[in-house]
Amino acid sequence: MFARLFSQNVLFRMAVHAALWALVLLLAGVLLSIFPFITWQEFTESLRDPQVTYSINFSLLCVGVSTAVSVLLSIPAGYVLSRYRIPLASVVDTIVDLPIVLPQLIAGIALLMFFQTPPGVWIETNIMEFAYSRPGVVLAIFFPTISLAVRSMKAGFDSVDPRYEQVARTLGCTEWQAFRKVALPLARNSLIAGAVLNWAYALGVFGSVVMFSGATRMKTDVIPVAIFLNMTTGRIDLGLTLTIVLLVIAVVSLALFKRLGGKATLA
């Protein structure tokens, strides 16, 4: 009896430990393939190219905008969500996480549609144009990855105990007071963790972009964007070599989330 499970617990661990490893060559090999299709001196050369590097600096600067403002509107959200019980809580968070589970193409659909209506049409006419302009490449990065800081920063309070407010207000601290000097704190690590995980992912956003900012050379071309114009018309030595910065963007990304608290915000 006993060799008997112990010959099926053997038989269970090799099983179970395989399938991770199959997974883990697959997507290892995958991957590593792109590397021998270009050498260092064409990956070094192709940096220089001013298409790539405008990209680069693009994709950064509306990355960098998106993210700044999805922190700053996730942040509250996400406390919300973490400590408050709120009216229609289950249709609150459905549309909250709609976007993330939305396909890209649809969410450029949606913002060329939103600007077709009344307040779109008020909104580019008396504030700014969006609509296949630079500024509505941030808006197009921001639809789709806001749904991602909401979560992850939900996700970071959550694993902070609420007794330590309840106990800070005791005290005399406001809820502003405690919300401010408790539970930030507490939930910094896994606050930075989120803003980071959803600026990586804001880096790889396309559909959205070429379906409400359209895909312009020199204007609207993030990475990702420029990634499909350069291996669509033959320039394979631009295309990989944006492909591997955005690969090597999402390791460091990865690596620094994981070392914040990388598992609380995604509890």
Second form
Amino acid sequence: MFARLFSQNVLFRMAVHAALWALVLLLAGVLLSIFPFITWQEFTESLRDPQVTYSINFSLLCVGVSTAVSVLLSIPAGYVLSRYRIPLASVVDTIVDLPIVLPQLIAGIALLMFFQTPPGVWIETNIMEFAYSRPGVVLAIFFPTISLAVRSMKAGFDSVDPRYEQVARTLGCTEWQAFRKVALPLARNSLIAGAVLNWAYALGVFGSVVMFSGATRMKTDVIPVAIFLNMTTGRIDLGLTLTIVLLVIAVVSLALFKRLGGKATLA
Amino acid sequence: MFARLFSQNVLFRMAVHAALWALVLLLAGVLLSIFPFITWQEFTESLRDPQVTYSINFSLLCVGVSTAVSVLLSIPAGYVLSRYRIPLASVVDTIVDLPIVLPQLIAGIALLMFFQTPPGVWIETNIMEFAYSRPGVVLAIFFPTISLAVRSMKAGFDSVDPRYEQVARTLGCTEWQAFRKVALPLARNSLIAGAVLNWAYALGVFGSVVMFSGATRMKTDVIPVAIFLNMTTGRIDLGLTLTIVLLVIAVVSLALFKRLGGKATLA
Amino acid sequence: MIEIRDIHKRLGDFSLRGVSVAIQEREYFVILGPTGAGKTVLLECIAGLHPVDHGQVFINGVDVTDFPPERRRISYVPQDYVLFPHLSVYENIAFSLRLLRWPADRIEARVTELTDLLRISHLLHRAPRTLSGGEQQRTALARALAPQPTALLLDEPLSALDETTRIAVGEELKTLPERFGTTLVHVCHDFEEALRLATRIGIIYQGLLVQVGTPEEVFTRPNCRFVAEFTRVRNLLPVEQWEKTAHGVLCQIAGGPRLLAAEAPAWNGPVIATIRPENVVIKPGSQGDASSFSATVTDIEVIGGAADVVLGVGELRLHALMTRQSIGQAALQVGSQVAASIAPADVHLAPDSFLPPELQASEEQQTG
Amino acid sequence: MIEIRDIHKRLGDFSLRGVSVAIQEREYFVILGPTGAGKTVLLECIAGLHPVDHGQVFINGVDVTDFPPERRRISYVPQDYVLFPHLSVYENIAFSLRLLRWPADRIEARVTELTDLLRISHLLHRAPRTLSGGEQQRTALARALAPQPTALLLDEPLSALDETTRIAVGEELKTLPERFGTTLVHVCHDFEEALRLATRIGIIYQGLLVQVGTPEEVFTRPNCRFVAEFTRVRNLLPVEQWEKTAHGVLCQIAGGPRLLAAEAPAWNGPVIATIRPENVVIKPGSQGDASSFSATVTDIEVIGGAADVVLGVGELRLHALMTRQSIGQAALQVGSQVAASIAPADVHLAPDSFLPPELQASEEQQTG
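I've shown you the form predicted alone. Could you give me the structure of the form predicted together with another copy of the chain?
After this comes the whole thing, all chains and molecules, with the earlier chain placed first.
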């Protein structure tokens, strides 16, 4: 009887752990199966291919700009969501989070349509062309990634007890001073983690770029677009090289995010 | 002097709120610009188009199967992550979360490559064909969406104080009974929310399906693939109709997720 | 001086319902009440951390109701101190002075002065998380005192400390108003702590300020049943009728003896006599003088060095507190006949209502 | 009977370091100690919620060290009760009986019996979140008692209740061992609560079980400085030397008088005399009998009904606890000359070490 009860607990633990480990092995196994199909020599040679270097450089540029704008916007937006009561909070919350759930494709289509509305047309004629042009890639990357940035910045500020700022207020800080001298330094690591995550996530944006900027070689081909073009035109070595670059960046960034104590809560 | 200090606080609040509201208006404005480009009549007519109905039905089927498998796997996996100490926890955590950050394209390529390794080939010849075939679509959807499911199920169990289960144990429950009679009913709403979110997110998977299953009309065209095919071949009304369907589903599901008190924490 | 007038504030489950009180300069004022009474909300309203729903706050005669906290010159020390973890002890204390743009040498002089007085000058370069509870407390006090605030608000300052440190820190707090020329407002839920430290006590319950007075007043002359129970007056005896006589106020206790009280009640309704157990004097034997009445010991419960002796007087049960020693000397045991007496000054007549009659009305309005 | 032998367990910041104790059937055993001493960890090890790092747990003679909690027949009531929010009061109480597959009528009978005894039968269909603190407590007790456990483990059962309910629930807890034939293990940090309820007390500090004994023993005969301070013995007087005489043990207090103690210390090293302030007897005037010594009142601090009278005897400071009344009768004031005496039975000789010498060794090993 003791043995039966004992083994019931062991069986349960084995069953639930099996589910997790099956998942981990499946994910790891599938992702690792990329590596046998390219040699180190092919990999290093491909990295010197002008199309590959163009897409890497262009990606870093677009993603850099998009991440910078995202961070500048998401720090104050995340702070508001973490600290203040806002009207229509649940509607705002849903709109801000929408791009996480929304297919990137739809973000691209929505951008495309926006630049055919009167305000969009005005912008394209008077300021800058976006659709199917290089500056548009930044927009196409920004749009689906901003939510994750806001969520991780909000989580960063959530991790700082607001009473630090309250005490700072009684010691003479205005709201801005309390933000700059207390909230910001205390949330620093989480905010850096959020920026890193946003950057890595932005590097992988595909659907909205394809839709809004098109997949034109040596023009709008950020890394994922270049992967798509190379894989579908049979340049498997170039495609796999870029795939591995993205995979490594994703793993390292995610690990860094976790190491910095970053958090992003969709709730 | 009073006025100056007072207005400093007001200015700060205005500045940070402006960032949030700019973001909200930008997102809402861009997403809403889809609607002027299709009339109600075009919309209802397009919904009767056989390509559209095929892609909706096929999507519901594939996403249904994928979500069911995800839920069955992610509930025990989320429970383990929430309740037990596991070896290599940080590695496991990073692997499980990887598909959230990883471009979907890469998930598709990894699947493609996997079915060219010996175990993959064995499965394709002896069990079922996956690459470029309908069953593969389920895999292509499952792979990038499982992380969010695990995260939301883990968050669901995290919201249940483990002491409920501890008390249940002292009252005679085995671990399985404590899970079934206490943890599961207490986490119920969060778990349903997680399933809803997973379902909505799965409906939008594009990159990995395109890569792993190809974009073949009336075969592997789940809704996002059908949108892509229609938009690029000039069937704008069909494309926008499906876009609106996905957009509405995403909004409703996200709102439901929040209403049910769901949570998904990447940390 | 801090004066608050008719403050109303709802905040989550807690609310204040018309609190008015004036706290004098250099006073050690303790706000005392059970958990959930709204004590912390009151502090935070004084500090300006929440806008009030209704009412006014005056500091030194200036209406600061609409002032943000940084304009009020009132320092707040939360229960767990909330030292800035990213700053050293020195920088924590200098925080407000840097905001005031004091020159570096003046800041250093002030920090040195404060840390010497509070005996933490050896900790200046430590990180707050490495300090003990008592050291954190003193650092938080130094930080709060640095800008020479009008008042210091302390939220349960002793409750996070262990038993031994608590008494020492309490003694130190007591000296702050005099040493630093500051007013202290201290929130706590422990009656004995309040007695030990306060110059005046305000008792708060469910958002209402029930009684304000010196420790002596609150302790010996509760103004309602709630205060009497909260301050552990164990004998609340219903008075059937009372009349003024030459010797004092003669009260007929329902089902019990007649007692003489020193003062007549200030109110017209039903009255109870509140008598602290330590003021019930017991002599063995049934023979007493005119002012005593005879009683039977029905129970003796020894708790530590003291004992709760329960007397039966007719249908009445009366609690007397005695030291173990004096029980032994008097050879008391259950069933002993004794003569009990209570000095008129120790018999206080309070309204027979849970809250003071004037608050009871607003209470019923609220819930009814 | 619950017996634990040399339990070691590290859990986060808390640890147990070789705890052994035997708790008898139907005992009301209180585990007393300051916050962070490891009290809850000890309870959870008895309940089987954590595997121990080393040592054994026996229940009624059976070694249950490797048993999962569901096999131990020990019920656990956490500090905040942890009632199942998705079940009614009835279903909470019936929870364990359904697991045992009792027939519905037997379950109903048992629930009725328990809820009648605990006076909550009117609450059966309520949801736990709608109950008051005291009602939740009683529901948690009924749920824990339902399967007739060998023992009930209560973690700080009174600390979430307000002052008034606390005393009533305490009185009720005290009767549980007899009424339900169960052993009670109650964890708390409040010395007076332990005194009031326990048949035996185990004092725990930093994971070490420092002293075990009846309330009387722990109260009057602390085995080290820590226990003496924790139980608020205020006079810990270093003994220079002592010798047995015909009348008892004659002790020379360092810088103070000679005192007579009833019992010789059981240990050979340096010794302190521990004297509770309520046992210091003061008579006005400098003339005393042979057993008294003369002293000067140096301070009187009135706290509520009692006062701490500080006596100066040479360089020594001695605290005496008196009621206000007796201070008045004796007309004591600062500077008064008095004769103080302490009965030999009230002078206890304890080792002059922070923890008992046998534990101090392991303590130093640990930290050294």
